[in-house]
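Only one chain is included here, represented as structure tokens and corresponding to the form predicted alone.
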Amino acid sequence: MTPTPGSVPFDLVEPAARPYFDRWGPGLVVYRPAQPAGSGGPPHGGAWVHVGEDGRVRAFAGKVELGQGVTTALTMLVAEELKVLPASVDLILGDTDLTPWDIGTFGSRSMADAGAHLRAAAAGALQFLRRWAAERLGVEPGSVRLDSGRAMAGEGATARSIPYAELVAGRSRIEPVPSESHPSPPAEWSVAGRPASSRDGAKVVTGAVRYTSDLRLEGMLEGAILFPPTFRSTLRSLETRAAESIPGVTVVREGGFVGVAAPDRATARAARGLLRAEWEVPEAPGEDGIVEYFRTHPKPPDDHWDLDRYAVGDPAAARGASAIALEATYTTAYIAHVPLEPHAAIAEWVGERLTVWIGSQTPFRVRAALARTLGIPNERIRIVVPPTGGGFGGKHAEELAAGTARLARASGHPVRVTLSREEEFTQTYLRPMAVVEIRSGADRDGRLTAWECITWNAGASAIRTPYRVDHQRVENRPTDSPLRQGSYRALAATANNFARESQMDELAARTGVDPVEFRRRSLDDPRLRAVLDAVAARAGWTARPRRRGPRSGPSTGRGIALGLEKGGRVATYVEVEVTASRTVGIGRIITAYECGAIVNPRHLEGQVEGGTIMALGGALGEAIHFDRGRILNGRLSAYPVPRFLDVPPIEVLLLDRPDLPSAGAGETPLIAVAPAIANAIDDATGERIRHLPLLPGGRLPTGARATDFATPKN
């Protein structure tokens, strides 16, 4: 296959070029071929499965384990297709020397991509085993039964069986997936689709898992990087003599990078403190002027912030003719990823070959970035991703890898760099702040008639409404950001869904239609209707007259919201209690989730629950505060991520659809939490909050009642 511009680097992914049989012994390797961009779905390097004469099955994919349970789920899929016990499968992930190329572990694509590719490769391997067993047993392939790592034929006294290990003994075969091979239907699964515990769960809870920040190499030094005071600051001058006078310290300046390596972390940080740097700091707005800044500082779309524009009908005219018209602006704050394990990397040079161990969601992108930065070819670089303590879209880490590699090259020793918690807040990128403007209309029967949505800075994810409306326009407007921003779990879907589902509740109130019924009347997606109906039924939702006007004193409220993203459908129900002192307590959360065929219900429930807890932070209190480009609350004592005591009772309803391909669950469960809480607060108090976080400081903000833009018609 000839690579095309921008395609997968096929010369790096064909398993025939790898010493699999030298490393693991003879056997059979079956691979799902790589596919370039534009071939249907995202580009990928396929997947490989090795059935060895030692009785082990080894499966290879370019995804990584970030605590989301992908190792267990993918192992279950391979075991299912090959008819072996999961304990006999070894899964190798995120090692650029051993696994196929992969675009990265993000976008809830592990099940959709790696899961599908590994299923295909394992099913293909089963085809070869069936053929070889038929030849050995002297029967037709269709009469061969395969189970628990053995091929069997005959019944009773004439029954014969051969283990897979014997079928592949002495062979060194590498084959693509046969065209006639097909994975088993999820409805027939016996291993996948059932609850399974994490393969490494016991090691995680006992501290036996070795993360990047735990690893230590012989002769390793510790590194520290000199970071700029603000985003886009440039170095004007640097004085290094005081730092270089410390025994064992190496100071490195290459281009815009400055760092030190030392025998221990304390010495490295002390030496960095002796560097005398002068910076050119650009002008930047503070929080007070950020909304207007976004509106007046557009930028061209790029590969990361895609421009999404869609229009049909005449929404302005339709809105003008609507019985109910509404316009409102919603905002969401910059927020930090706050992974349990801060960014960490270890670099080691052996001759001219570089190995980097790093917690990264994109090891192949890191390798390509290192090749460009260091001026060496890909084949001289190996990236290994150990188990990683959370990513949430925030661990791509090319710059950290390059800086650590430079320190290791200059010092002649392996070097480890681990960011402090403050550096994690201030020197990595944030979830973008968003400004979302929606103008909508509805008729008196509670059906949408017009919809316009413009999003500044957040991105295009989930910008299109899932509701039926004949006249609509949506537009994503990328803007210049004064703070460094990038991917975050669920991307822009959190902001866009918060705005849309808040507006839907506001429209429902103005039409006098129950919020659940209002959504149903404009909802054609049967999968969304299913999660909405499931959560409403579990909550015991019944229509009731809406209480009008703001209310004082203790009160309770309920709210509901839904959404779709990354192939999943979600609906969330929330109950709140508002005290006389205007504090808000979450009494109950119910989330219904559907993502096609469920591979591991236990892990899926954990993903939904974990996503719900993470979403609580961004909904209620998390916000990065800044002034002229400087982050003001870059520490956990000033940044309120949810603690255990903050977590309310959470119920998870899983809707299994074995007739549909498996989608991911890492992101979509987050997107309905904030609007459901906002809708519940409005139900309890009559006060509509149109910004996230909803409760800065833990209380309803002063003046929470939004300006009423509704214009009822006679």
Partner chain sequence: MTGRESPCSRPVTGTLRINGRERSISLEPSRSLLEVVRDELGLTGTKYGCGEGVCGACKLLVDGVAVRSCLTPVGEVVGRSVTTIEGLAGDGRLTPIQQAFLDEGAFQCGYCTPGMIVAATALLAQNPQPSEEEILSAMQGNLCRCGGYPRIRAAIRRAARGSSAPPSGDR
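Next, report the structure of the form predicted in complex with the partner chain; the form predicted alone has already been given.
For this one, just the chain is written down, with no partner chains and no other molecules.
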């Protein structure tokens, strides 16, 4: 697996100078250039397709496979556009030497970006194949038929055909996507749009897949990093002699980084244990003071994702004049990603060139970060992403890459660093805690009149309401966080939807209108209406006003919520049963999801199902507990992620829209789960819970009524 020294990353040279044909043999390459960040317009990755004289099609994108099924889906799209069998397509992802630049695998962009651009490149390549086939067959390009990797002309006895391999034999053509190339409409798809399985499934079920933590290089050492007690701690002093006296141990201190490399993991960890470090640990708030801390510690927005402010009309005045007015604050806890494979990286220097194998969602960002941190040019760095055991937004992994590279450089050996589960909890980053304040108004007919939403610390995703309301104001307020936080599958959208869809139910209850009907009255988006109608129909929803007022004893309830994010539309229906001892059983979940043209219904259903289950964890029980910057429950035995017995029957309704572009499905299916459960609990008990997780310690919080600090006007 050692790369050829001196190889040049393809994305850093002009298309015409890329050594495609040295590496994969003669043929045709059609490419769509990447649009990097800061070049104007939304950034997107590039896409390349190589049609080889060996009969293979190679498709290149900068995305990575984390189990979400992107390999299968992109393979299907390329096979569809090029009219070849999926088995003849090799998809090359997640290798900064070989693939086009890409911003990263997050934000549910793989279908919208890589999918769209690979389709364009493949459709472009087909134009060249058609033209060359027409010349060879002596017919007009329009009368060439293309199927299963062959170009054909004529009928019956005069029919002739040529395989693509023969059309590209001896050529070395590199072309941008021609302007006249048009990918085929999804309604005409014959390969894409049908259920397909992962191609390497046999390796998965026999344990043959090699994740980063399974790889081993000749002469490789194991590394261990000395982590600070809290995220903001700084190193005051370090005594390394005892550790360095162990044979074979190298101690590295560079800037704020301290780590050791040793022949095996036990020795590395023992040596780390002998380091004597003194830390400066700054004061930080605990859980009690955290909401106040956010409100008083604004910080400037990081990037354009943070910037969402929107105002129309005069919401304060409109709310003042409304028959019904509400205000409430909703919060969500810090939670952890808990990918089953903890972070892992291997670094190797061959001469001046560095290769890092790492489970990362953002290999090109890792390359840029290494170039910055180590002071070497991008050309001398290669990042390879092996199969990765889960990401969920948690594996950007830039610092781990840099630390591992430093250990390898100092020790003169390849080094592997694998985090323990406890390190994974305490030393990576968390889903931000969120505070969302909503003030709203409605008239007696159950129509929205005013809407204000201010979000602290979570982010701007899905902060705007999809409901029609003339007077509104939304604002995202980035804040400082005492715990390290970062991206997470559907992070801000989960918080903002929880708040909005909870408040919508509270408004519906006060207007006396059925919650589904209340939403329909202000819902213009036909695609959102379609998912709402689909779950309501499957659930057998019959209209009745939300019950109000406290009830005691066992009871059942139902709840519904919807959301729009990343181009996908979701509605979720939940039934709950609340026992006398205040435990809550989820009886049934129905999720309807629509994300445009479906590429692979089998994996899409898996994404919706898995996303729903992940959302159950954050909705019901997951919470990171902390005090003065320290994480208190950084162990799997102290952090309840969903298990077999926690999962109710889940029905997934997929709405296919071949007339619309394909959007992603990694995140949006999560965002209506928590509010649907909160709404169902309110329906069952009359208690409105405005904090996630809803069931800390497995039960409805006692005194949940006390959390009902909404101030209804009537």
